[in-house]
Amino acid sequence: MKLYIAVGTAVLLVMAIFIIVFVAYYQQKQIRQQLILKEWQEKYRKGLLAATLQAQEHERRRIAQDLHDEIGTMLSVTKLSLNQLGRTVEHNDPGSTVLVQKTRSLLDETIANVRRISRDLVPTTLERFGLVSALEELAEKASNGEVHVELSCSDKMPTLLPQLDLTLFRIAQELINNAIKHANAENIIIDLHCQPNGVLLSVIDDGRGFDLDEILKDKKRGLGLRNIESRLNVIDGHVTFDVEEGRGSRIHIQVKNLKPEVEVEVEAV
């Protein structure tokens, strides 16, 4: 009888152990499947974001090309026609000289604005000379009598992938526009420096600041900041907002996936 009890107990114990092991294995398998599913969902989300951003850049390039090739050409032809008309009008009616000159000045300003918009849509300096040169040009264009923008960067900058160059440039562009238009900043610093595992881009201003939570709640006002986060999600980057109302903002962008085999020497700015 004792033998039967011992054997039965052993069998029950083995069955219990088997059930426990099976349940544990099943739970681990479920967890692995959930992790794989989340990983695929994250990849799909990043792929969708990347495709959206790529489509935006293609549309920017198309519009810039249309402005340059069609609108720009038409304006140039119009200017030539105006010059010919102006010579005739000035000869027959000298009193119209001022009106012709004013019209020519407005046309020149329109041509300059079309060229500026075209360059803003497609940063040719970025494609030809790299991120540092593009940021230098951006700082120069944004500076005027009321706003001063300067660039500070490492003496040697690693060559990033083109996608990272474009992402960092677009983010800097967005942050500078925000600082000027919404924060009324007078001084802005673009800080670009190497880190052991990546690059840190900081945009620092002396504007009036903002409440991050309130801005993100507003779909229209927070669109630019959400776009920044979306761009960084695609490249596994990170943004830190050191902001509050009543003081200047410090926004830090960190990216890690570099192309470290090539370094570009730049002059200290």
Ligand SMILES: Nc1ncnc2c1ncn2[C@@H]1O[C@H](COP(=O)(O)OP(=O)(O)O)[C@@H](O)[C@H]1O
Second form
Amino acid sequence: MKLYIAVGTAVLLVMAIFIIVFVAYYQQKQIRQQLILKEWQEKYRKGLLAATLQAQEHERRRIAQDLHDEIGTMLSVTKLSLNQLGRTVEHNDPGSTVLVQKTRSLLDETIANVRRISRDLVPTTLERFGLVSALEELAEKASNGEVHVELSCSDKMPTLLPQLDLTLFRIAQELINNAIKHANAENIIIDLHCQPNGVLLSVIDDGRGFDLDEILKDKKRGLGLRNIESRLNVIDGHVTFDVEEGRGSRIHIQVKNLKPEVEVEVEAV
Amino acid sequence: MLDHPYISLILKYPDSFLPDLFLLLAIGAGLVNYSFLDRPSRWLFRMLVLSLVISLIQLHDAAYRQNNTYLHNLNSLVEMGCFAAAYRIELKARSNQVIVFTGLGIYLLVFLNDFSWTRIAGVTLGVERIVMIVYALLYFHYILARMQVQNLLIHSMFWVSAGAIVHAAGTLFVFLFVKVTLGDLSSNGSYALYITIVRTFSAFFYIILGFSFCIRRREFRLAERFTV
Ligand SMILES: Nc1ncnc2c1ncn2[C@@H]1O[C@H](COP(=O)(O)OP(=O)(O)O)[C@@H](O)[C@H]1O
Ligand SMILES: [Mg+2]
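Okay, that's the form predicted alone, but what's the structure of the form predicted in complex with this ligand?
Time for the whole complex; same chain goes first.
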């Protein structure tokens, strides 16, 4: 009897220890697999996002091209025939000359607008002369009698990956638009600084500010701000909103200038 | 001073107070980390405190040569109750809670039938161990099915279950066949052997419980970092 008890106890103990070891081992293995799966999903999500952004740029480029090449050409041709028409009218019906003049100036304005829109759709300056020039141009265009936009940047900017350039430019565009549209700001400063292995872009305005939490709570609002975050997600960047109602907003974008995981090719026009 | 009944008892049978020493240590560990304990761990802490109280009464009874075997049985009831409470909170699935309550119910039925003032209720203690093993297995199944614990090795309930299953497996047969093992005090010294086994496993279990209280602190910190 005593032998049975001893053997039984020993068997039970061995089984218990086996179960414990098995549970610990198996659980850790499963957790590791879960982690791998999660990483993979994250990568996939980023890839998808990058593809979406790339498709967006492609589409813009296509629209810009169509506008410039087709509508632009048509308008030029229209202007030519209008000029001919003008000469005929001047001979036969001098009373209508004013009307022709008016039409011509409307047409000129339309041509200029089409040019501007197609140029805005594709950041040509960015691709040709780099981020600093593009931001300078942006600041210049945005400045008018009411707002003053200023760019301050460190002397030596490292060359960035094209994808980073484009992302930073689009973000700066959105932030400046916001500052002009919503903040009622008088002065806007774009600040571009290099950091050890990265870049810091800040957009600072002296407008009325806003409550970020409130905006993000509403799913329908804040699309622009959300877009900034998804753009940064693709390149492992980081945004800090130093904002508050009643004072100017300071928004800081931080990106690493390293080789990223997801490649997005930016084609030349 | 030395001839006080308590002291002389301890001096006479020092090894029988080994589990109590570790019980004290475990309670100390629980006190130090008390603010980090979650609800299941608090139930286990309560169990230890009650066990200590029972142990003190046992010491008193033994010192004045009164019967104290019924306290063994009461201690088993306390252990079972607190254990069931801890697992009921930890196992969040409805079906698991039903099993926890069923186990407790069976134990209580056996306890009521088997309870005795003057002998160790071996069957009750045996059933307590079986139910403990069931709880521990249930818990293992639960964590394997849920996969929510990130690092099992610093998860206190895993260690509690591991300690419980080892403790229960080691002492199950000793209590199920209590007549053979702890029944005859006189004969060829088997009582001494088996009571030593029981004490060793109890001491081991108390160590594990104390350890589980200590790792609660780490797990708590980790959880805090993840949620911030
Ligand atoms: N610089 C800013 N100053 C004040 N309010 C701002 C600023 N930027 C954003 N906001 C507020 O946040 C809201 C969301 O901005 P955004 O996501 O860019 O969407 P949208 O520009 O399309 O309205 C705006 O409607 C505005 O109320
Ligand atoms: Mg906007």
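In this text, the rigid core denotes the largest set of C-alpha atoms whose superposition between the two forms falls within 1.5 Å. Positions refer to the first chain, counted from 1. Remember, predicted model here, so these are calculated numbers, not experimental data.
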Core superposition result - C-alpha of I20, shift between these two forms, Å = 3.7
